[in-house]
Structures are given as structure tokens and as C-alpha cells.
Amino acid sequence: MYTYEHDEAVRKLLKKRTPALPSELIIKCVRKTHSKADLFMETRGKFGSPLYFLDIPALLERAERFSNAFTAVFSDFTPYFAMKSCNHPQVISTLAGNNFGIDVSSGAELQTALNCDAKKIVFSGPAKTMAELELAVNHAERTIILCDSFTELKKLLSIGKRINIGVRLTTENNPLWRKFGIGHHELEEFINMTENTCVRFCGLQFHSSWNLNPENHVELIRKLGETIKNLPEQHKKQIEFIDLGGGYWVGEGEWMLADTAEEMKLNKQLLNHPCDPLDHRYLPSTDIETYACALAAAAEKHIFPHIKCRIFAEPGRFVAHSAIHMLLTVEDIKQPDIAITDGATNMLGWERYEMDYFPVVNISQMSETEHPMMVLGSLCTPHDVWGFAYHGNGISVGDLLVVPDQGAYTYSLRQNFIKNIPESVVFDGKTVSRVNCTSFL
């Protein structure tokens, strides 16, 4: 039934604004694609194309950031990168090679950081299979399972060999996140449950995604220290980390097509028409240092007074956002206003770009001008999008398009659909190389 209510929430949507997004932020990410320009074409006319263009020194540039941010701050940290982000095993070894841990989420994770001789790894994720367990176990020397229900423990326990734990801690009252570890009232319990047994408890992790700003990472924060103030001490004493886990936003913030702002859809609903494609919106973020001070000012104050340990983080999205750029080539002009390209959406595993807002950058014909086109793959399905708009002084048939900073939840999302996996070449900063990526699995 309709109500009061109902007007009031449609009026208060109605006069939300999500803010444009800065077109200095958009210019700045075409020049520095064009500042590639030569070595792109370069890459496309040896190794041909569609291609994933794994560029080292960008996924280094920005792990180091995320790394020096979180080591001013707190005197023992550990970063472990989130494969779940991007499983591209040139990824992993280059992380694992730089004093990055990995964090995995499942047993074909766990063996994929394994080969990539990944020398730290933290093994989370929930219902855990026994098999998955005894990996881990059977690398007790390098990894830690990060436990998410009691039910994992008794399956541990029962595999009978010694290996370092830890608990993940339920964040949210929400049914769908609810799924993952255990409450806070049920900590001590836990802990009880691995006293004088193979399993060593060591550590707390609990996991909040997609953060614009500290805000809701703070609020975990202090709830942690509440949990561990009330703490036994002897429990206390075998707390020798805590993983503030993930989420870490890239601090060009959230961008997306004016269509998928909450107030647009309504919009678009009640006037029947699109946005303009060259009406772009965002969500603006918090710079990944000014982060990592909240989140160390926090730890001072609610957890520390408690307990001193080495702190973790499991960054995924800010270290792969740039590692990461689609290499295209148009192969056909069905109407002034579609392109379409040899490259399709299976790249990406999901309809990303009927939402998300990234430009489609043509090198053959440099512009900083965005102009209105429908570019399109080439998959036998309508729902094949890569954007409503592309910079350039045009667009013809064989020019090469780039889609920069794809890193983060695309490549761990492809998919063998109607077409082949494309194949990945890597940049080292100075020779480009293609990669056979199936040796590491």
C-alpha cells in the first residue's frame, strides 16, 4: 500500500544530487593513457589484439603507496594483496616478490599463491572444505587460516597437525554478510575451544567493503577494542595480530554513468528518456594516507590500551586499480553511432560498463574531447557494453581503443563466454612480453 512515507522517501530521492564528476580527474586519466600511446600501438601490432596490458610499474607505484601510507602509521604492519581482486598470477608474483603477503579465499587461490611462491598467505573465506583445509595445513609454514565458524575449527582440529589461526568477526547484522564469521559474544568461546590442541590461536580479522572513507572502518574499530577489553587476559596475551581486512577505495573515488546515481534512475523513470552519455557522476573518496591515519588513531585509541600486536590489511581494488588496461581494436561502424569492437564484455565477467564510468581512449585518433557513441564487443548479446562515449578525433575502423585502469574485479571475473579468453601480455617498464599464465595454475 502507498503512503505518507512512500511520498517523503520519493521526495527526499528526488532532491539528491550525486555529484558530477570533475572533469580534471577524467583529462588526467586520458593523458596518461596517451602518454603510452606509442607503446601501445607498439603492443597491438606484435602480439595483436584483444589483449590485457599487465603494467608492472603502475600495480608497484601504487602497492608501495598503500604499503608506505600503512607502515608511517603503525610500527608492525603486514599488507596481504586480496586475490579475490585480481588473480592474474603476474600480479601475485610481482606482490609476493615485494614484501606483500596474499590473501587467499578459497584452495584454487591458495595453490595459484603457492606457485607464485607467495611466502605469506592469510586463508580466509567461509565454509572452508576439508581438502581446502589440508592444503593449508600441509603449508602451515607460509600461510594462516583465518577461521569463519566453529564449524572450521572442529574440521581442523580433527585433521590433527599444527598451524597458526586466527577468527574472522561478523561486521554487519545484514542476512547476506551474516554468512561470515562468528559474533563477537562467541569470541571467548572460540578461543576456549583451542586451548591445548594442535591449532594455535594468534589473531582477530574482520573484513568491511567498498569504503569511500574510514567511517564505518573506525566504528569496527572501536567495537573490536570493546571485544577485546572484556577479554580474559590469558586471551589477551595470544592476540599477536589483528587483519583490519579490506575494502580500501583508489581515491579518484566511485565513477559512474549519470544512469546509475540513485535520483537519475527515478529521473529516468518518470521521463522516459536516457541521461546525456557525456554526464558522468562519482562518489568521492578519501586519500588512501588520510585512511590509514584515522585508522591508526582508532587502533590507539580502542585497541592498543589493550593489547600491542602487528596489524594486517588486505588491500584488493587500490593496489590492482591500475595494473591493469584493455587493448581493443574497432572492427566495425554499424551506424554513426556504434562502434564495435574485437574485444567483448567476457573480459570483464559482468555488464560493468552499463554502470560504471571509465573512458574508451582512442589512440589512433589522440583527442582529450569525449564525444557520444555507443561502443560496443563483440558477443552475440545486446548487454556487451564498454561505454556510451570514447575520446578522439574520431573513430574508424582499426583503430585502437584503450580502456585504462581495468585492474581491480575484471580480470578475476572473465569468463569463457561465446568467445576465447584473451591473452595477457606484461610491461616491465621496458620491454612488453606475453605471459603464459596457465604454468601457474
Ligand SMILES: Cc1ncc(COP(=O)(O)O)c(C=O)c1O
Given for the second form:
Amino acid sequence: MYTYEHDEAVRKLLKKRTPALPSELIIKCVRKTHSKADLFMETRGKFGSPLYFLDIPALLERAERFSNAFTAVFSDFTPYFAMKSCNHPQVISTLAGNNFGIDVSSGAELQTALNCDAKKIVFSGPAKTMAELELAVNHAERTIILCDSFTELKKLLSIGKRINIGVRLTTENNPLWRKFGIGHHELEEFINMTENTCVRFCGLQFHSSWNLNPENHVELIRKLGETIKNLPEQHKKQIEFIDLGGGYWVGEGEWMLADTAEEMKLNKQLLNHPCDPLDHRYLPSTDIETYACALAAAAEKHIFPHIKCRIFAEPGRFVAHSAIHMLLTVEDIKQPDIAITDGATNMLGWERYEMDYFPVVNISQMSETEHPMMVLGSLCTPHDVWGFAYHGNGISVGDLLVVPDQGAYTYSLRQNFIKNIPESVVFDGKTVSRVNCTSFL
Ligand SMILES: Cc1ncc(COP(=O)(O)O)c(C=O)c1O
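Could you drop in the structure for the form predicted in complex with the ligand? We only have the form predicted on its own so far.
Below is the entire complex, every chain and molecule, led by the chain shown above.
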């Protein structure tokens, strides 16, 4: 039944104003893409398209920025890259060779990390199977298992081999998030169960997603501090690390189509006005240095008075963001407002650009001006969108388009749907070469 409260809620939502994405941010991204135009052109000339273009210097720049932000504020800090955000073996081996540990969440990811010569691995994730736990235990010298439940601990005890473990603590009462970890009130019982057994309990982990600012993360540290404060002294001494998980948003904020902003969705439904394809919105996010400072201040206040320990984090999105650019060629122009590319959104496995905004940059006809155009992939489904606009002087069959900064949660969700998964090439800062990445999954 529609009530007065509904009226109020609608009024409130319609008053909401999701900010416009500042044009400086878009232009910065377009210019950065233009600066590599010759490289992209040569690459397509040599390897064809579509392609995943792995940009190793860009990956390392973000990895270093993350590490620097956290090592500046925590005296003993280790980053573990969350493989689920980008499981390209070249990305994993590059990070593993540059002082990153790897955070894996399945036996398949663990095997990839081992193949990529990762020296430090944390294995998180719910309902690990016996086979997955055995693989971890067989590589105990470089793996810490972050247990997700008492059942998992019992499975590990039944294997009977020595391994370092931590435990994940549940962060939220949200029904779907309750599937992760054990409750704070169960921690003491969990640690007790590890006493005089083959496993060595040595740390705690929690994870929260999609943090545009550190508020939620800070609150979780405060809550964890309370739990630690109330533990028996001998348990406190056992905690050698706290793993703060991932969820650090990229500093540029969350970019979205106008249609995705909540108030615009409602507007569209009520008035049936199509959104302007050049109207992009965003939710600002905190820069990583400020974010790290806020976490360090919270740890100083709530954790370190009770225990001295190492700090781990599991960044995915932040580090992987600029590691991959999508290279596409325009195959067809169907109407003045429809361009179809050779590559399709099976390259990313989900309908990302029906919600998110990212510039589609025409490298063959470069311009900083954006024009409306439906830029679509070539799958036999309408849910195959790269964008509703492009940056360029025009768009023609044969043009090279680049969708930059698509490293996070795209490649790792790729699928053989209608079309094959395209090849990848890697740019190491000097040359571009083809990579064989069939070794995963
Ligand atoms: C346990 C865990 N750690 C780290 C991450 C990485 O999160 P993000 O890519 O947002 O940094 C995830 C993502 O879901 C996760 O589940």
C-alpha cells in the first residue's frame, strides 16, 4: 500500500543530487590515454584487436602508491594483492616480484599464486574444501590460512599438518555478509580450539567492500579493538598480525552514467525522460594517503594500546585499476548513433557500462571533445555496451578505440560467451609482447 512515508521517501530521493563528474577528471584520463596513442596504434598493427593491453608501469605505479601510503603510517606493513580483482598471471607475478603478497580465495587462485612464484600468500574465503586446504598445508612455508569457520578449523585439524592460521571476523549483520567469518563473541572459543594442536593461531582478518571513505573501516577497527581488549592476556599475545582486508576505492571516485544515480533512476521512471549521454555522475572518494592515515589513527587508538602487531591489507581494485586497457576496432557503423566494435563485453563478463561510466577514446581521430554515440560490442545480445559516448573527432569503421583503466573486476570475470576471450599483450615499459595466459582455471 502506498502511504505518506512513501511520499516522503520519494520527495527525499528526488531532492538528492549525485554530483556531476568533474570534467577535469575525465580530461586527465583522456589525455593519459592520448599520450600512449602511438603505442596503442603500433600494438594493434602488430597483434590485431581486440586485445587486453597490460600496462605494467601503470600497475607498478599504483602498487607503489598504495604501499607507500601504508608503510608511511604503519611501522610493519605487508600488502597482499587480492587476486580476485585481476587474476592475470602477469599481474600476479609482477606484484609478487615487487614485495606484494597475494590474497587468494580458492584452490585455483592459490595454484596460480604458487605458479607465479608468490612468496607470501593469505588464503581467505568461505567453505574451503579439503582439497583446497591440503594444497595450502602442503605449501605452509608461504601460506597463512585465514579460517572462515569452526568447521574449517576442524577440517584443518583432521589433516594434522603444521600451518599458520588466522581467523576472519564477521563485519556486518547484513544477511548476505554473514556468510563470512565467525562472530566476535566466538573468537575466544576459536583460539581455545587451536591450543596444543598442529595449527598455530597468529592473526585476525576482516574485510569490507566499496569504501569510498574510511568511516566504515575505522568503525570496524574500533569494534575489533573492543574485542581484543576483552581477550585473555595469553590470547592477546598470540595475535601477530591484523589483516584489514581490501575495499579501498580508487582516488578518482566512483564514475557512473547519469541513469545510475538513484534520483535519476526515479526521474526516468516517473517522467520517462532519457538521460543525457554526456551527463556523467560520480561519488567522490578519499585519496589513499588520507585513508591510510585514518586507519593508522584508529589502530593507534583502538588496537595498539592492547597488542603490538603487524598490519596486512588486501587491496584489489586500487592496485589493479590501471593495469589493463581494452583495445577495440570499430567494425561497423549501423546508424549515425551506433558503432559496433570487434571486442565485446564477454571481455569483462558483466554489463558494466550499462551502469558505470568510463571514457571510450578514439585513438584514430583524437580529440578531447565527447560526442554521444552508442558504442556497442559485437555479441548477439543487446546487453553489450562499451559506452553511450566517445571522445574523438568522429568515428569510422577501422578506428582504434581504447577503454582505459579496466584492470579491476573485468579480466577476472571474462567469459567464453559467443566469442572467445581475446589475447593479452604486455607492455613492460619498453616493448609490447604477446602473453600466454591460458594457465589459469
Ligand atoms: C576477502 C577480500 N579481500 C580483499 C578484497 C579486495 O577488495 P577490493 O578490490 O575492493 O580492494 C575482496 C573483494 O571482494 C575480498 O573479498
